[in-house]
Amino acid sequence: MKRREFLSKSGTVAGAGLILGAPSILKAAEGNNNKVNVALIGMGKQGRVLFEAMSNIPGIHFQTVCDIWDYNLDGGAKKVQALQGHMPTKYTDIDELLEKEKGLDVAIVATPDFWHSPHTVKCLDAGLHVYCEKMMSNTIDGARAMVRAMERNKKLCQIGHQRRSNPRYRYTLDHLINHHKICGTIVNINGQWNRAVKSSQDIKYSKRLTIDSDRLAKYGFKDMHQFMNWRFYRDLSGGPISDLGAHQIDVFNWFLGCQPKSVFASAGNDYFKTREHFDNVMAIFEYDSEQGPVRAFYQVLTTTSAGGGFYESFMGTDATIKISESAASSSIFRESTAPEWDDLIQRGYLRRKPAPPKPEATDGISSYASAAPEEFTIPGVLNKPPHQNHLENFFASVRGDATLNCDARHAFESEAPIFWVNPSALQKEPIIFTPEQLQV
């Protein structure tokens, strides 16, 4: 798909949703002082973090809290009572609880990857707005079924690519590719999300707070160890592929404007053998964009942090862009034949930092080597949790002050060609797109 039809398409909906969105303001508005009344379903680690991120926006009422695991339950309704005074209503069941709470206006899912789709579904269908973390599903199946639930419904549902909402994303966008041409022309995309093996141990777990077996299996899990580690397992999730890549592919396609028209990848499980997943993946996309070609090469591996955590750089004939949710790792490096820059540091737009250290004469290779680029740092800083914007955007989009910057029809563009990773590593062959692959 090129760039105009992918951003004519998305902005068609998202101005949908806005639309959309206004029966559900006047309700609030009218009806509890624009309160919005939230079922928090999944209070997991991610529940949490979302959970936290909320508690800093105004006019939101926990009313409910829904997990399978008591411990989950019980914690996060004792947080939901030290932030508004009262504890919410619980429930271990989310059908249980669209059947007997009245008057919500939102669901925020947090629950394992094969749960977003029949959980998000449910919701819609009952007529709540929606807001689902990332990766939408654990198939491509199920994340169609969450756009068709959304527009059947005609209710919002943000996904949660929180960097869509991040200001230095949008402000890297929208001002320095898109406005300056900062970059001259992309030809090349890099990114990254490397973890040591000290953090991608299995998750443990206390043996008194054991579910029992009869609630696990009615859930999907076999076990205690599945139920705390199911990214590990093929039928529960997309692997790290999903878990961490899909954040910073999405960027690649957000930024691109388009869908890649390939990819090809190779992966092993190199160090945890036995889980289910592979454990380092590499994967090469190919877009044919409105600027010309471009080749993306993403990287996600679990058993060394080397090469600087996790980033995504646009790399241009004139500059490359180094972008982070990590201030400290975002930077932009000006090619030496690039045009003078002087106007847009004087307006602000960008800061230099220090040029390093020339390479030693002695050194016989660096006489072939480019001339070290200038460096400049990208001025401003998120001083809020990372998703806290994402949030606030949903939740005026809501309230019909703002437009979603992620509905589930755009993060499922994004996201379609993600679901096509493992498939082709596991072939050990390129797949060339059809458009029925990235279509709902």
Contents of the next structure:
Amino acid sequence: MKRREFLSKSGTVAGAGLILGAPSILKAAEGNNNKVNVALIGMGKQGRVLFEAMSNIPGIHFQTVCDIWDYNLDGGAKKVQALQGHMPTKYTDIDELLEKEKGLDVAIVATPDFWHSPHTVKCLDAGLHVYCEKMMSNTIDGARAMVRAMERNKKLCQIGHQRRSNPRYRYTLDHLINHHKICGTIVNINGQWNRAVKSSQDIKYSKRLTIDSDRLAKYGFKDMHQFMNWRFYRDLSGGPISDLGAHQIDVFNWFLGCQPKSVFASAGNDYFKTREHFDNVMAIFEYDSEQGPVRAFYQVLTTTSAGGGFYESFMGTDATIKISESAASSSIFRESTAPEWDDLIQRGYLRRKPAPPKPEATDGISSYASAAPEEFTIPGVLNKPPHQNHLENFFASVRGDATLNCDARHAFESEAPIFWVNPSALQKEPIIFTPEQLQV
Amino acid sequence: MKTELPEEVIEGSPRPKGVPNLSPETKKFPKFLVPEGTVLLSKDKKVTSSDDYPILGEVAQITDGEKEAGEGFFVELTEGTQWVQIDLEKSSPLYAILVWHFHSQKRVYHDVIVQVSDDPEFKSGVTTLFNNDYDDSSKLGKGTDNPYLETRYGLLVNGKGTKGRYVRLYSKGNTSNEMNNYIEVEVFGKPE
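Shown: the form predicted alone; wanted: the form predicted together with the partner chain:
What follows is the whole complex; the chain from before opens it.
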């Protein structure tokens, strides 16, 4: 897809393939005094994170909760009760919920990845708007089905790439990269999410909370270990490149405004040898962007926190922007040959960091190195939970006051290349994308 | 003094702390001397709390000996200043109190206050052993102890031989959410 076409479908512009029926949006706004009735589908860790972010947004009524684990279901319902003063209805089975609950406007889907597509499609088909966690699905066909269901039902479907609503990211793209072009020509991208071994252990559970085997089997899990650690299993998730990498590779594609033309990946189970998914993945994407060729490297390592956690670096002829959800990991580095930025600094677009002390040239090597770049900070701090802005954008869109920052079609276009990383690593071959591989 | 430490497991992304005067992160269990004959008094002792209906789990888990990170090992009390209280059944000199709120994420609990008394209502004879409510937002008196990051090593509070039957612990949410959590509390003392 060309940059202009991609951009026209991204950001604040409504998608070409997404034709929103006005009545479907206004129903929530006018029918219930602006109150939006919400079903919480999945109240595990991520469901709770989303709930806590939503609890800061006015006008939401949490009507019902659904989870196959009584521990999550009861705990989630009690959280709702603590927030809004009365108990929501509770369901183990989503089909029963959709059959019995009346007046719902929205479903928040935070179930394991292999359930994202079936649950999202069911909710869209039932006439609800949906916010679904990323990665859209563990299969590309599952993701395609979500796009088709959104467009077939003319409902909203936001995918949880929350950086797309993060003010730091939006400011950096709109003002610094696109308007002021402070990177010059972006020639390379580097991104990573590296986690220490201690952050990658099996998730444990108290044995008194074991789900009976019939219920586990009904919902696709062979045992409690698989239920608690579904991210390790190939039939249930996309592994670390999907869990962690999807956020950042989405940023690559969003910022460049196009899809890559190829991927070449290498990966292995070098530490967690019994896990089905790779524990470390390195991938190179190649782009023909509007400004020229761009080569992007991404790594996700679950066995070391080396290199400072998670960030994306956009490396240009004039500057590199290193950006992250963490403000402390975000910086801009100006090349010594770049045009002066004094005007931007005076107008508050950038803040200069104090220059580091000059290293003494003692090893004879530093004379070959480039001058250390000046470092700048990106103004602004997100003082809300990381997902709140994205959810605010979703609920504003449900009320007809905004357009989605990451609807399912745009999310699919950005996520599609990610589905081909594991196959490339397994085949030990680059994959040159065909249109069919990246389209709905 | 020795205790069994839980395995280190960190889940999810670090959350911003924004807490002033944060103590350096505990990297190892501190060396702490207690009088000979000091034993764990709190195992399986009755626990009550200011929240009659915990959101997750049961308060009995606070003294059940399980300190692991993971689902189902912690109790979650509602938001605001909340307390849990352990009844040791007899008044004894106490030398150490260990507290694990929630150690699988780098978070800080607000207004951590640890008190000892022989009065179950904590209206008289109350000794405060730890208080990091630096701005007195819980209205129990301003504390001078520093906020700290949760780790698998827990918080070690010096009991200073304070005699008491009841141990009460307060908190007021944390840097990740508004809720109050406990995995385990251990009270060490010398039975009389």
